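Single chain ahead, by itself, as structure tokens, in the form predicted on its own.
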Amino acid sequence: MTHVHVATPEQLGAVRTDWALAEVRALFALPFNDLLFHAQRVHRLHFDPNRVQISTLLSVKTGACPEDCAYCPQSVRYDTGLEREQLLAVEEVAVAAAKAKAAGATRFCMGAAWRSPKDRDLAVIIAMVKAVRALGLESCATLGMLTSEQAARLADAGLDYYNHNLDTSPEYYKKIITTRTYQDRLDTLSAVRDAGMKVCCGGILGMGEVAEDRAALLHMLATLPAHPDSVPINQLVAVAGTPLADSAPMDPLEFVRTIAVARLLMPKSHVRLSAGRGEMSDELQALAFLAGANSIFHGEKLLTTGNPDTAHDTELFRRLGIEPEERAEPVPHHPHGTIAPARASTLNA
């Protein structure tokens, strides 16, 4: 049997942005039990292993997106039966955010099906951000591509996080999306970092990619100038009418393996179970938490697809002895600069 070199425990626990792709491949090649052991140990260095951060995601503008992302039911190019909806009123968003907070969420995320926001729409989004922050929640938005000027406006408004996923590896990307480039995505991430907002960036698994693509995606994320503060790992929800409607289900253990490698590569990031959780068994979610996932989307809907209801999540947490992570004390917001790191959780190692 070929010996696979593994970094020392001290090396695995360190925050690095100089990972070699060969090192990422080596982590993926570890025996499953060894990989989970290393991931859980590193997880405990930086987080309370029995706390999970809870976010809620609301679609504030649904459908009619001009992009051709092969997985997305909101693309105007696909007939998925989705009804188009205009941008919600600020008051509607505030009510939804208050409901999310009452259900235990500490972060409220707003998604709009745009290629990029228009200035008139950005003014409404800014009002939404202020309404969410007034409730004591962290704010997050995913609005498509941003210019530097737009990112600065959102930062000035107090937006805490901006989500913009890489989706998959640079090599596989062109088989999933043709209407924007990988570099377009990297440019938006750069604008978000430069504006001083926190980055939420991850990808989607189960789109027909191979293991090498999953390794390359995590390598891209882990070698950005700074690790994303949140790393959503989505499992494809195959929607009728999209080009990926007939995709074969992903091997659940391969999904957990990807979570574990993400934890090792980005030890201080929150790794989130995102889309596809509605199709995951309780046992698979428990393994994902063991592998280092420590964030979920809470609520019955993620943009346009289903999600486990809050009662089910509460019962699963009870069975696993998991508590919702409390929001760290708010830190001063520094537009166009660095945001101070959130307070580390008390460790129960």
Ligand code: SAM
The other form holds:
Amino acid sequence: MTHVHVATPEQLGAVRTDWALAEVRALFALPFNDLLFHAQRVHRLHFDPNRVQISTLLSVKTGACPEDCAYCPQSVRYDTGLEREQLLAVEEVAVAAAKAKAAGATRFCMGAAWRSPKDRDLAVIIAMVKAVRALGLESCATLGMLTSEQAARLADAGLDYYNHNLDTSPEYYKKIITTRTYQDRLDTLSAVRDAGMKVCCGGILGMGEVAEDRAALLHMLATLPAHPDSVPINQLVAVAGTPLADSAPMDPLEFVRTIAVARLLMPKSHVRLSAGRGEMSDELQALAFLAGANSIFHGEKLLTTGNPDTAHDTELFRRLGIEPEERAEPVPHHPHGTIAPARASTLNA
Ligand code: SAM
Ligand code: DTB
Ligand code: SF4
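Next up, the form predicted in complex with this ligand in place of the form predicted on its own?
Below is the whole assembly, all chains and molecules, this chain first.
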């Protein structure tokens, strides 16, 4: 039998991509207080514990998606009452991005309900990316599967991040999506990485998976050739009409536990407390930040579902003494030279 090395608390904090699944399971098995203590300790090695990165989402093409992701209100296969929308005009996106920046966002994420983008659509997306970057915001897009050529086009246009999630464990995945494989997702992630863009990759909890699936998802993420720069941990937003509409709510402490293990496995990545905050108490969100979450989606809407009121987030940050993280570096592709770090005008009011 091969000997399994399990990291001791003293060894935690190093960036490793050779985690054994047994080590991930061992972290999940820690008493809650020990786990949170280790996670907070590691968090402080690489991050200011009182700063949280702010991203804002916009659905630039909504609904009528041919894929069958069981959680998704945008799949054409489920009747969720969603109004479909064509690709937005670049100017509409620029207006929304300016508003997001004024509300404190440093990153603007554009989502499209596509299996993969068509090359002619990519030209419009590229114009959107340029408009977002011209405002001094980081750009992110999530458009479905990409070929290497498409990834290279987006990278050349200056797209900073590409979001593409593994969603769940390889085993549970087959119960959630049948129209594309886990390997398809890994291939898109390789294309994005090889093109030199930053990778945003995470998953969804609360889809009826078991603890072993959550361990396997985090193990997959933490053993990619490089850790994703950004790791969104979504809690399922159960939408009427989707196959997962009646999923039992997830144990909130198990949600926090998963954030803490993500923090320990990927010490330098931003871990985003992503979809599902609208259903979470302030206390649960505070625990998630203590566990090492250091990014949120801010804004009244995610893609098609709700998010906490911006005033509520401002008040939560004030009560916790959290300030928005400023941008780490200026945009190298910006045509007009250096850009001042984005200042949060409402969140740190
Ligand atoms: N169509 C593209 C794709 O799937 O790659 C991009 C947009 S898709 C909506 C982006 C991600 O949103 C999904 O991978 C999934 O992780 C997340 N998501 C979608 N619906 C969700 C829901 N109801 N609750 C939580 N997360 C959800
Ligand atoms: C991610 O991991 N979560 C975001 C973003 N990446 C694109 C999307 C959440 C969507 C929640 C359901 C909706 O609003 O449609
Ligand atoms: Fe389409 Fe993305 Fe929704 Fe899946 S998650 S149905 S690919 S929009």
